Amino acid sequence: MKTTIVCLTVLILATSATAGVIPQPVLVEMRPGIFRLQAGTAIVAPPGVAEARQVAGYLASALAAPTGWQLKVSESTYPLLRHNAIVLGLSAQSAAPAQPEGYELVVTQRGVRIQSTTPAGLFYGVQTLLQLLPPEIESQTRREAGWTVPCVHIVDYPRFAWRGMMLDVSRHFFSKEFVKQYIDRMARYKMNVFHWHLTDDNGWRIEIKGLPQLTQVGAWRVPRLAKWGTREGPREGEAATDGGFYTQDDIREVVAYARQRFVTVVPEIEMPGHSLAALAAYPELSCTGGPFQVNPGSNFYEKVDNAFCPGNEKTFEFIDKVFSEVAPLFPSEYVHIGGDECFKGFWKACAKCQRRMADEHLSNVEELQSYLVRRAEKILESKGKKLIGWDEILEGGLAPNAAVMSWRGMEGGIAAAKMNHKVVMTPTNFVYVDYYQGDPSLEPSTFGRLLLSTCYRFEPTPEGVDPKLILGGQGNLWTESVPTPRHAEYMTWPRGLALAEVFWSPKASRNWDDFAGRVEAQFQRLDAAQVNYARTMYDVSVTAVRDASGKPAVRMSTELSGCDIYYTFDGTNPDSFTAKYGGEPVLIPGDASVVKAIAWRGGRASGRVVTAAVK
């Protein structure tokens, strides 16, 4: 009887451990028993493969801080399970069907084997292995925990090749140390593209040695703290002290760090619009001649010229100089050129632009933007790169070989795919993680609304297009309302978890309730890693409705099933002793002006008190 109880306990622990893995693996087969990690456990890599040895070293490093053990890394041609060892094996044959990032993970009571056709697959197998260990494995300091892994057989591979997150470092500058941390967290959830938004109206963040004013002037603005878009512009003589930039050595360091985690860094250099920081440095590249100042977050759009002049040949000399230095820094296939939200009003009044339109037989300013993008594409191609841009680059005619990142819904991506161009889907209503993720009354000021459950519903491949042309998808963190690293984490997680699963896991396996439970398990890991994250999925949503007789009422809900909702109308804070919501609209009593509500889960308060006006 005692043996039966022990086996049952182990099986329960194993099942609960695998229940927290994100993204959901393709195939999981639970087996009885556990493997116990020990100080003498060996990590074995295939011989003579530098990237595989690197993955083994990465695993040893990830285990070292929380366990206090320096596990030995060795090389061996013997690919099978070994006693008390974690064996990484490369083979032309893999259980993951024809997927270079796929892997097979086998855990027995004797040891662990991760098999793949590529080092990238080994790396993703390691990420799953780390998630099978107790949450304390995420700590950067030594912790006491039972370092066990459930016995399991996993076969896994990604649905999409492009699994990205974008970080805007122009609106607010983030240190290279934080950028590395951001990449680390992406990699834990098998994301593989870091889109680095390096330039915009509010700061130029990358050193260009041949154009020193870009960082001497363009990287700095006057300090402001008011809400973005309402800030006072620069005052005469005011010092520009807020900002920063990455040297080319910084860039190389981040790119190398990302490469070790099989993350590709795609730089974005905005053009022709969103270029005020560059024009502050080199005003002669504008239509109006300046002078300009880097914008601190004031309302200037359509009032101040912030676009390169496509009629000026110096603009293309500038683009060539920039790309000549950018291209060698980034081994990525693509360079992003922006192309969005370009105000073209100043072009219409510019003699150089009008002359260019006449000489090139361009019918309108949209075609003039396309002219600039096409020339930018040729410059990039001369440096061995491909162009990708936001969906506005479709306007006026798409450059011959360009890829499109579709942000204004899916329509631009669909149009590009039907023209046989490659597409990354990034529609605002599913992936803009700078939007409110909970009740605006409880959240730091921003705009829009994007719930965790909405992220999870995202489907990157629309009907009617060739799926092979959809490279994948990407979450975007614009930082107008994100001034600090901790808040950048808060806005990304857990919505980044939802997107990671959308981009990796089979569509057919998607299940919101199951995912939400795994998110709760991930919260323990994020706590151990000291990552700031949002718990807004526990908050109550209050909607004004009318009951069957037409009287004013409120409906209450939570993203998670299994929550109890308690509420009040008298202005006091609710708890489990106040009225409990029964699922049907509740009439607003008498002269009540507010309703307060809170969710409880598992016998305790899980969300925050939400206050909604009802009159």
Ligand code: TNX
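Positions refer to the first chain, counted from 1. Rigid core here is just the name for the largest C-alpha set that superposes within 1.5 Å across the two forms. Keep in mind that what you see is a predicted model, and the values were worked out from it rather than measured. What changes on going to the form predicted together with this ligand:
- Remark: the rigid segments turn against one another between these two forms, and the hinge among Y538, V169, G413, V149 is at Y538.
- Note on conformational change between these two forms: the chain splits into two rigid parts whose relative rotation, smaller against larger from C-alpha fits, is 11 degrees.
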Second form
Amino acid sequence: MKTTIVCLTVLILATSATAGVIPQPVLVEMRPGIFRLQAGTAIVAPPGVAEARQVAGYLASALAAPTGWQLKVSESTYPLLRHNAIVLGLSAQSAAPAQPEGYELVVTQRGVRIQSTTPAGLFYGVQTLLQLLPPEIESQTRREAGWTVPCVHIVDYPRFAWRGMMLDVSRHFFSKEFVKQYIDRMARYKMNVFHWHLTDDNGWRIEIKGLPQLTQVGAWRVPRLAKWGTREGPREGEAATDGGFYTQDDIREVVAYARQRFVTVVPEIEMPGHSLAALAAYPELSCTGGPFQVNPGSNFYEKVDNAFCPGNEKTFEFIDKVFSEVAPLFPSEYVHIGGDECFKGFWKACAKCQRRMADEHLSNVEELQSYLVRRAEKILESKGKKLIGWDEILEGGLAPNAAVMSWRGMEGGIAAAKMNHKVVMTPTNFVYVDYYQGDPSLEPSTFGRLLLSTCYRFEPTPEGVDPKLILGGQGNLWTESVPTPRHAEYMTWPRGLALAEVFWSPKASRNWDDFAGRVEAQFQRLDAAQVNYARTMYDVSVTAVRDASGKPAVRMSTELSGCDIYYTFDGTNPDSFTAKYGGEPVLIPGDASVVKAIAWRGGRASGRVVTAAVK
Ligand code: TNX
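If the structure you just shared is the form predicted alone, then what does the corresponding form predicted together with this ligand look like?
Time for the whole complex; same chain goes first.
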């Protein structure tokens, strides 16, 4: 009983203390008073540790633009607080010793101390400190604000080691500047793996010096704007002007930038399917021989051959050449080889594939894919890397040391973990941030449905598997329907905030209402940072149901609690004078063709009018 009361008190304190901090820290004790940051505040790094010094430099530069102060960074062993200083300390006995990325943050009226056993922990302590400063601290230009931090004692460490975000740069190309911004933003929420989906049917984005056609041809497609999947294919003689790629210098620059933010960049090179851009460059690697063109978003699947031919030795020479150049560019332990959604129809009709299957005693095309993945694993291992792939790599037999990224639900991940393989959980229904986050009538066209509150309910560790094998989870931003950086931000935030908290914070501290309040606080910070985000959590969701007697009805809900919902069936815009939703399904009256609904909160409209067809 006593412990329950103590825990509750800590939780309540935590909630009020860190009104804005995401992800929620493990333990927060508010204390009276504030620390005031000033032009003369010093930043002190431990002596002789380059990475810690660099974290101090990161803090100084994060503070410089909004405050206009260039705080001095020095090196010194100050294990304790120093007056008017932010002291970063590395010690073997930090308050979170068992957790290499953990930290302890103490803010007093005299000064600030961040203590960790690793520079990564110092970096995360810095992120929490930044979030305790006013939202204007996110501004890139000088702002007037009281630069104060509440006095507090925080002990914090992550739940999962793999806290990822994936960005698909093939369906639409994103500049290296934007990729860096994306990494910077995820790192602020303590995410630490950037999965870079570099190749697909719609563009090959990484320079491979020994295979120049990959980027000369494979990085470019004809320009189109229509809805993805309905676009017209390339016309005869039409110039491929849309696209881009990263040179190896660009890649090194992004990797170094990520490293300074303790983010590991995991490259994905898709095979055997999703490879039309590569085949446009080297058609001899296909079963049918081409010629092929990089796809601009038309419906070509199963009609055009987009898989490497596993019957052809040249495919393996190609994979070897690509990995020889990819492996040294990325310090990551893992290289992702894709493996998803491979259409194997052309393999069935290919003499070389049939010969391979006979020679290797493979009884079906799934085993043929598995043959390719196993060889890819050997090639990667010869270059010092481990293989990770989408859960289809389980089909036909999992390569001996492969890790699995489970996207078609959790089942693939569970099966892999039961075979003692490592797993990253990325199920579509919880982490696909390319899906609609609000009512499709109000949102830019895409597929699926994934609300912020659903992301927040994600539980990466399933029952009945060894939790040690679940490395963590990851949000995936596929970009078929994401043509611009602003829209990539809009799709990522705030759902990325929910995922960041799922991946970092203790399961027991999850609390949707409290989180929603902190999301609102983060909106102010994202505004100051000029990062785009979606306010769909303020909208109503309308679902078609049947009432108790089986007649067509609608159910309405809001993600935020404390909202009232008002609606109409006559086509007029609802407000607090129209019918109020009572919680039970509402019968669709007479010949009504639409229902319109809006949420009100705190005496005013909180979101947009949602219009749903009811006919
Ligand atoms: C499935 S997830 C895919 C992607 C698409 C995505 C769209 C996965 C491994 N494959 O190629 O972009 O759905 O949501």
